[in-house]
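The data below hold one chain only, encoded as structure tokens and taken in the form predicted on its own.
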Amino acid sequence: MPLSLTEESYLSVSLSQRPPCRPDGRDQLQFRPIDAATGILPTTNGSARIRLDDGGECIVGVKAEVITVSRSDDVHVEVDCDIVGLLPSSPLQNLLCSTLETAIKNSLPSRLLRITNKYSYKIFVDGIILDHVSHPLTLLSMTTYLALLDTRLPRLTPEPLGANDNDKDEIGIPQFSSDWADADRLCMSWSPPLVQLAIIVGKNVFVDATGEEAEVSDGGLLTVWHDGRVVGLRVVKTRDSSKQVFSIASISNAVEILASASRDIEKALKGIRTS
């Protein structure tokens, strides 16, 4: 229900203040709880469910698919997202879609899905949002990278006796091992971006904002984090009347804070996955 004009007139006074207070206490970096669990999907490589506190609900699977490939260095992913109560190719999920395929394309090393010198892994990411009261791309990227954090990829079998690089070429479909416990997981050396939208209220962010919150806030902050820093930024609309003209001072300051809440974020989630 949108917010009548005392209502959001209180709710940006509120949150511009210094120090902000938000409607549910929290600090500017603190989240909601989440509900979070991985394997919930048998016949993936991957697979992770996270249910937030407002109702949110989103899973997420990863298949792995063995293809051809005429260059090594390629990396080979799809990122597929269905939002429930909206029509299929909606520009929210182009934009959860793109985004997220981008960011996983961007950090993934060839290496890490490369088969042999003809053939690699493709990665399917396929999530669907049961519900969603805020932003779902946080919601959806959360849980893609404790799905992918989950994800294994069968172990080659070992090759004949004299075989060699050239030979890779020559053989048919790569033969693996039927032991599941003992496929490679994907992230032994590689970690999954994150990628995180925030609201910025006067001079003051917000992670993990409610819907409401949104409704009062001057534009939004997408940021992708990986590999401990920010590698990626780009200023969003969160509502139609959004200012979406921010001062570089103000943009340092919330790409600062989005780091420390994106650390602080990937902490927990690996937390989760080891639990």
Contents of the next structure:
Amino acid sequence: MPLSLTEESYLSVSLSQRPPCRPDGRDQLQFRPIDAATGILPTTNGSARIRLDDGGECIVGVKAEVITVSRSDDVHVEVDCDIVGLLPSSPLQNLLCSTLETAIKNSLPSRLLRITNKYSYKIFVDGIILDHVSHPLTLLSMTTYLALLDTRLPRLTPEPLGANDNDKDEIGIPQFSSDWADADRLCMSWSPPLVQLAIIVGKNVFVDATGEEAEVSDGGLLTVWHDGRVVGLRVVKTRDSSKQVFSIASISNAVEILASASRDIEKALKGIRTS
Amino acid sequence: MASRIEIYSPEGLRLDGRRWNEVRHFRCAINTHPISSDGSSIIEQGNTKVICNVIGPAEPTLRSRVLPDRVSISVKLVVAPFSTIERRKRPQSDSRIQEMCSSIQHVFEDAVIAHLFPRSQIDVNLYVVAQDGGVLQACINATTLALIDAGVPMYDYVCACTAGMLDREVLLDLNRIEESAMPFLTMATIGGTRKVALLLLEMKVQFDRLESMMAAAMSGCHHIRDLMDNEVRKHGKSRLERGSL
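Could I have the structure of this protein in the form predicted together with its partner chain, to go alongside the form predicted on its own above?
Below: every chain and molecule of the assembly, starting with the one above.
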């Protein structure tokens, strides 16, 4: 949204001073309250919806399909998102989808999706971002995290007699139990990755930036958090005319801040259980 | 492997245990998105869930859309890839989606008191997040509620319902399995009157059976009108009590 020169100068001075002062009085590491719900869609294997108090909303549905595969260890995941109002090929959408897809593919062990030697699940993660005022990456990632936590895959019947591969080969087309309560959670032994975005203003780093804060930022850094550590990093543009020049010190500072924020967010998201 | 699915048992029970003239579980909420839109609603009819956001009446964004004597309504429909049993991505240019958008637009162009807002526009955004039959009906009902929440003056509610014909039996408010098993029509009425705002039949049906389908659909629409009216009144009362009107 367009800011006047006065507003821009007020925001950029308050955010660059040490200690910084955010317009809503939050700390650098403080998130706004979210309204989250899981298990809301009956047609999906897992679903979640998060609403922010600035009107941002994201719904993610996870569906699993059975596909035939060779013996390779590929992880079959497809992430797609639809940001309402933007064309499907816009750079923002590409950034969101490719970041999440790469993060999930690199962290998900392929044995969790395997059914037999010939068959495997393919996971489709589809998100709709109904409205967003701030950068939608964090919103989409948190919703995807919750949806994957909620995802269940139907159990194979009959149970293979032995645990070795030979018996699994003899089963033809897999049959599944139609009792949904009997389904296995995808995330019993695996936690999904979490992608977080922080903005950098001068020497300060802020998480969960509002639209106005992002308008005066120098740029943003996103981190991919999985398994207790940061596994991926990327510098992103948070406004149209940013100069994107920041020092290595501020990048490493931002990574540390995002790591501790991600740890806390993961703990908070795991505590949300509404279904 | 395929078991015979009995759409309508001899005792008069359908797949989900309903009788021929019972509508599915109807749940609606209005003013669900107070920040991102001027009027909003969420409708659940059985397993079909539709979210509607209305922005307007507002200054038109495109000169080409300006109508000199009335408000211009544009409808956008987003069907989520995970809304059906089979995951399928549907682009905005899909012909079914475009058709539904234009039907909804025509219905509401007449239902809204359009001459009160010349040279303005109303944007209706519909999101289908789960489908189990009766998508057009749910979209129309959701749009009515969202327009009411936005304060757009309308002549009356626009309520929609589907009715199908299985051999000689009429069934009301079909789900997905029933829709694929018999010819059905979607009807939208103006409130509790006998005026029909939309009638859509896409399969072949014998002409003499059409009237009973239409009569059943009309009574379904009137019933849904009462359900929606109850919710609107309840919402209005709670806002009055909270002092936020």
